[in-house]
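Only one chain comes next, encoded as structure tokens, the form predicted alone.
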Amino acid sequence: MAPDPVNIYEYEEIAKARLEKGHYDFIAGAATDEITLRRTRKVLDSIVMKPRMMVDVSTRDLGTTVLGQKISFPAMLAPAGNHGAAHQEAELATARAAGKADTVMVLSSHSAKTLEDVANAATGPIWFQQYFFKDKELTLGMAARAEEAGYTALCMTLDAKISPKRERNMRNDYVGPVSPNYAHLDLGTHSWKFAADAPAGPSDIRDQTTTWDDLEWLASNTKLPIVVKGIMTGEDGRLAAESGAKAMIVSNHGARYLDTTFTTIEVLPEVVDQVAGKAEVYLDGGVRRGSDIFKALALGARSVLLGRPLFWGLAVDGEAGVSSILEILRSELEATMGICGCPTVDSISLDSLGGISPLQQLFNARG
């Protein structure tokens, strides 16, 4: 019998064998290239730690708040489409994952099960991304849904307006299913396209003429506090405040939509500054580790969310899986934050980052 995997990376391992490969292709895969998927990675491992003695971490409290809802510790679970492509419980089995760990699920409008049907199942606080659409009564509309389900935050995705070039997909000639949230529209059985024929789907509705007045619009028009995803700049940032977000995540949707952009870690501290405290800020992309985690948070991100890794913790085990890669990170960050000498997720800071070490400083000296 095969040990129970010991990190994300060994979850992924596993993930991919069982999946088809047109479901793995999808989720693990990014834009033309993916020049930037791996340079995520290489970008966190680059950040380097200090740790600091002699201070009392006999007690350690992750818990924090996001947008004055309490929760466990600071990672929360993204937006992403069609949970129904890792396991067959889908989003009812994340939602009742992310209810156990006591934190945010923030639940794609891309699902594979309703958003009714999602919030019926959830234990713990659930947030409800959408889009901006040509029809400004369906923007409405589906926020008047979640409203009404229970959901207690609007995320809205603004990164999406244009369809990618990601050619893992096209290869795969992969054309994932309409979500049943849709299923009032006329829009045909098939979203995501990427080959050449494939049939339209809900990328056509959404509104590529949208500006800060729509998000002002809709901050106007709903009682939900919204939150906004793909900010990749510091004036972005600040005028995503301006416009009535209360919240933004720093995102470049998985280096998913364009290759050759900044790694989400590296603007971070530039959108933290120019927002200067009016809303809260939030990273995404390529959180793998729970140092991770604390790197986001001392450069200023009040939480993360995860987005590939909840799809290999329901590829392995479903709901336990996923249960299981939160704790992992909880686990990891909570030794993260003792061995650095921060009891607390308010007491981790920039003093507790390095810039380059003086052995790589040297090299670098030496030519």
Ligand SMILES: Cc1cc2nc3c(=O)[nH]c(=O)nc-3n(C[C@H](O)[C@H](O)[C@H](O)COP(=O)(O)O)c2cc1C
Second form
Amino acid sequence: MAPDPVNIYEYEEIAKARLEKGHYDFIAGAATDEITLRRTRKVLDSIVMKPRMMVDVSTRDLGTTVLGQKISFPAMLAPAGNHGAAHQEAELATARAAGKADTVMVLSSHSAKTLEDVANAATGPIWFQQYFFKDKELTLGMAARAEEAGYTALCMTLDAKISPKRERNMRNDYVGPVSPNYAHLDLGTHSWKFAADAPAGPSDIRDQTTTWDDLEWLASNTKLPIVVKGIMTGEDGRLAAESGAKAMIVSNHGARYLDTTFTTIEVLPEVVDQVAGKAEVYLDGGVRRGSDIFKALALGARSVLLGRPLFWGLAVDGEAGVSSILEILRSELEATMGICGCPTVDSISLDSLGGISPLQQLFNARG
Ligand SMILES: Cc1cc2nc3c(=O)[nH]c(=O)nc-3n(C[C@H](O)[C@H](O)[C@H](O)COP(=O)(O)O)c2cc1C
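Right, and the form predicted in complex with the ligand of this protein, after the form predicted alone?
Every component of the complex follows; first up is the chain already shown.
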């Protein structure tokens, strides 16, 4: 019997061998040339950490809070459509694993299971992700449904107004199912319109006219705190906080919408700076190691979110697979914190990261 995978990359390798090519490419792929996707890992890998000695790290506390909700370590599950592509229990399995790990799962409105069924299966905190729809009643109605079902925050994805060009999906003629969350709307059978001849689907009901005023409008019409997703500039971060967002996710949607953008970790410091504590700031994109979580926290994020890794966990072993990817990241983070002399998440700071290499400093000083 092959040994269990020891890291997220090994989970992906096994998942790739098991998944249908169309599903694998849909999950792994990104927009056009996938340049930002590759840049994401390059940048994260290039940030260096500083080990520190003689600090009491006999107990390491990874716990934190997001919107006042305690989570056992600073990694949540990002909203991602159709977990059914990776496992038949889909989001029910993911929700149970998130609960077991004592962290938040953000459910995508494109889930394979209804938001109510996922809420019933969940044993931990859950947030709901949706869009601004052309029909304002639908926007408020979905938010109300989520609140009624027990979701405690509303994640509004801002970066998905325009359909992206994803060439892997075009080549595979890939179509995804319409989520049962939209069952009452009669949107046909195809959710993702990558196939040239695919009929209209849920993305066509999104409102492309929205401005920050719409965020203010939503914030004053729901009791749920709003988390906005897709912030990639300091200015948008500031505007989101001023327009009623209680938290935001620095995200480029896993490089799945626009290619050749900065990576999220590159813009994180500017967002943190301009938001100036008026809202919580989280980050997603390319987090595959506990050290990536450490780097994001050192650069000012309160937590990270994981997208593709949850699918690799699901594809390999359902709920247990998702539990395992979370435990791998938790233990990698715990070790990183210990070696860097950071016994708590609050003690992780910019001082823990490298900056210009000492050799480069020497050469610069020589002129
Ligand atoms: C297969 C897949 C489906 C996704 N579906 C959604 C979605 O429905 N709503 C959303 O806001 N983001 C969606 N995302 C983006 C994720 O929330 C997240 O921003 C991204 O996956 C983070 O990068 P990572 O996959 O490198 O961790 C999806 C991502 C993937 C991989």
